[in-house]
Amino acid sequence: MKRVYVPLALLIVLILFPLVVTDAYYQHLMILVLLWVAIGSGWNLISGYTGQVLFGAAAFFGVGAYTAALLLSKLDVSAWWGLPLGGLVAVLIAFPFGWICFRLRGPYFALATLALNEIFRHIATIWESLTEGMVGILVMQTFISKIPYYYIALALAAGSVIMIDVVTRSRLGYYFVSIREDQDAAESMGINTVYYKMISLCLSACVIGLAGALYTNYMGFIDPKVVFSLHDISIMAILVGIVGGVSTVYGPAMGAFIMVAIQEVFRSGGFGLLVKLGKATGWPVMATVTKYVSEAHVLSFGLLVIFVILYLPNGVVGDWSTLRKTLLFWKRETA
């Protein structure tokens, strides 16, 4: 029963969040967290459960984002139609890619996904008559308030987590895990590994493509550097999965919250604390400190990943029992 009550209580808290916290800044941060829950869940399905490391999540994210933007800019159709179509187009891209590249294994498949990401980034940059190149595409936001975007993002995030939970508890999930553990053994048992890896990839691409389409509608502007970014999208998706817990249903949710929080703490200089401290003290050195701290989030990501690999190899959710015992031990020692 605990397995049902805890997620349900968390969902209720998330539903009430924008009604209690009315500050648009914190609502924006939570929208980003929810988007990363969806992206991380998609990455976790193909990489965590099926064992096919995806370095090109930005390819599907960018395709979904540009689907929504091009519907408006070229066809004068509402960008909100990009939500279902963005996921569909991402699947249409994933299908032939997987059919060709799933003959590859290990690092070779990972490099192929990285190449896919770069191919689409260059296409979006060079094909200016379609994508406007580096100028980007502007999409007017439908809502002034962030609350509608929040609930749409919440629905996408919750749907992604539920989908992962249902799939991994079904026969599909057992096939995915068997492929991850030993592909040759799975094939010897009669499992069509290419077929089931295709299903996993298409589900992942659909979820990530939906997140890309929602990003376009929410942010109102995209360009190739943003939506096909290796660091800001593809690597971030991997970090969300690793930190939260690979092969866990709720790991991406935890990882998304941690990564967005750390990124924002550094970007904003401790939510503006360093700026206020500089004004209060009048020390010129504080301006320099604030500048370097705001640019140090990449370093913090690296240190966090090293810490997780050394002490929490299964991520925060995967090693939650170990982490809780450690915290309780420290509490008793300091009491």
Given for the second form:
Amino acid sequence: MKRVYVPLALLIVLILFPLVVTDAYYQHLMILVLLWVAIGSGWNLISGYTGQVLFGAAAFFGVGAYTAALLLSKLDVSAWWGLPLGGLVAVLIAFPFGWICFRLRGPYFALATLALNEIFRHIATIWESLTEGMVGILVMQTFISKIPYYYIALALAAGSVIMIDVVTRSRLGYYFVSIREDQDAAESMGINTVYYKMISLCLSACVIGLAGALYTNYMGFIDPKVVFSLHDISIMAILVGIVGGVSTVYGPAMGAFIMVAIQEVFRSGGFGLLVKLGKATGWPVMATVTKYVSEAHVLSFGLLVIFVILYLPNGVVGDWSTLRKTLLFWKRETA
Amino acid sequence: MEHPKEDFVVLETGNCLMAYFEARKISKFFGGLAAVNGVSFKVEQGQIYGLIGPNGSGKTTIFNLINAYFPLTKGEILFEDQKISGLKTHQICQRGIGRTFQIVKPLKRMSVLDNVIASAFLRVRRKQDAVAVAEEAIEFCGLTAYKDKLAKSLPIAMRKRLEITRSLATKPKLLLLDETAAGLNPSEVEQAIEIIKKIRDSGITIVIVEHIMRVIMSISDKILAINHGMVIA
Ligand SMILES: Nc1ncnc2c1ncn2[C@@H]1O[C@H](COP(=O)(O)OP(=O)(O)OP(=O)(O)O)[C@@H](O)[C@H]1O
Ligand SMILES: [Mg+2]
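Alongside the form predicted on its own that was just displayed, please also present the structure of the form predicted together with its partner chain.
Now the full complex is given, and it begins with the chain already shown.
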């Protein structure tokens, strides 16, 4: 029962959210969270469940984003067609890529995805006649209100969580986890490991590509530095995956929420708190601190990874019972 | 299982009857080392066929060749009148040859039941069918008490049994058992023998590698002794 009711309640809260919270800033943050739920779920499928660590999620994200942008700028087709097509193009890239890489085992796949990420970033930068290079591509936003974007993002996020839930309880899910646990055993159980790793990667790429295309439509502007970013997309995807909990259905949702919040705290210097503090105290040093804090998010991401691996190896969702016990214990101590 | 027509290789049977399973002069060289060197043997349907030999004599390597974990250096392997050498590991399993690993390979972070469900999916598509097949195999091997335990928490005897259970769930016709009684205490060895006999009685042909002579003598219909990768008896 709990399996259905808790997510359902959460979904209703999310549906009501933009009607209750009308502040565009918070709506914007929630759209980012929802985008990251989708990306994190995609990452989780291939890396968490199938055990093939994806280091270059931005390759698929950026390809999806550019598909949408190029449709408009080159073919004059609405960038919204980029949603299905972005997913499709990401799969078309994932397919040959997986076909080559999955013959090898071990860290090759992870390294190759990193390379793929960088290759696409360079192509998008250099091929100026197609992509405008570093200048980037501007796409007129369709809606002024954030609400339509919010609901599309919500549909994508909910869709990817449901997809993970359905897939992982099916034959595919059993095969993915078997491959993660022991490829030799999986082969001897009659599982075509190369084939099923490819299926997993294609599903992941599709979800991540879709998210990229939605990003283009929502933000209205992309350039290679943003959508193929190693730390803001690829590493962030890993963090969303592991902070929430690797190979848990709701892990990426939790991870997305936490990571977007943390990212925002850094980006905005503690929601402008540091700036205010600087003004209030009149200390010039605060300006420097503010600047460093907003630039330190990459470092803090690193520290967060170490913290999670040390104290919550299964992520917030995976270690929920341990976490709750610890919190309850603290309460009892202080009471 | 149905096979596409072109997979058939018509064999020159001559006058003699075709064996159910046959290894023809199979060899495996690791660099200069001949782990298996020109070994031939035939297994009849319904038999328990024992492979014995000292440590490092090439027994596990023979299984790894049958199951295509390693490619053959020379020779060929036939099963049910068809050449199976050259197929991939998962295809060999689909053809109906299951195996266990001497160094057990449990899917550690999955429950015993999930381990077996995953392999049961080879023959059935629907989840409830896979669960049914898995539960039957678990019951058959007497692992029911451990069903919901994580595979990594099992003691060695049960891990060995999980290996058997998992391969049984793929509904093999021929089962390769690699030292399933090694490292067990006497009563566990007795249970293992019972399970192996039960498997044979259910109509599955077995090739077994075992160090404990008592085990292999008491159950094998035929025994092949090898040393330095060659047949000695
Ligand atoms: N992957 C490999 N690479 C190189 N040499 C190998 C490999 N696998 C096995 N060997 C060698 O092949 C020979 C036969 O090994 P194998 O494991 O088949 O013996 P075994 O009869 O199963 O021994 P045991 O009774 O100890 O299980 C050994 O000398 C071993 O060192
Ligand atoms: Mg051996």
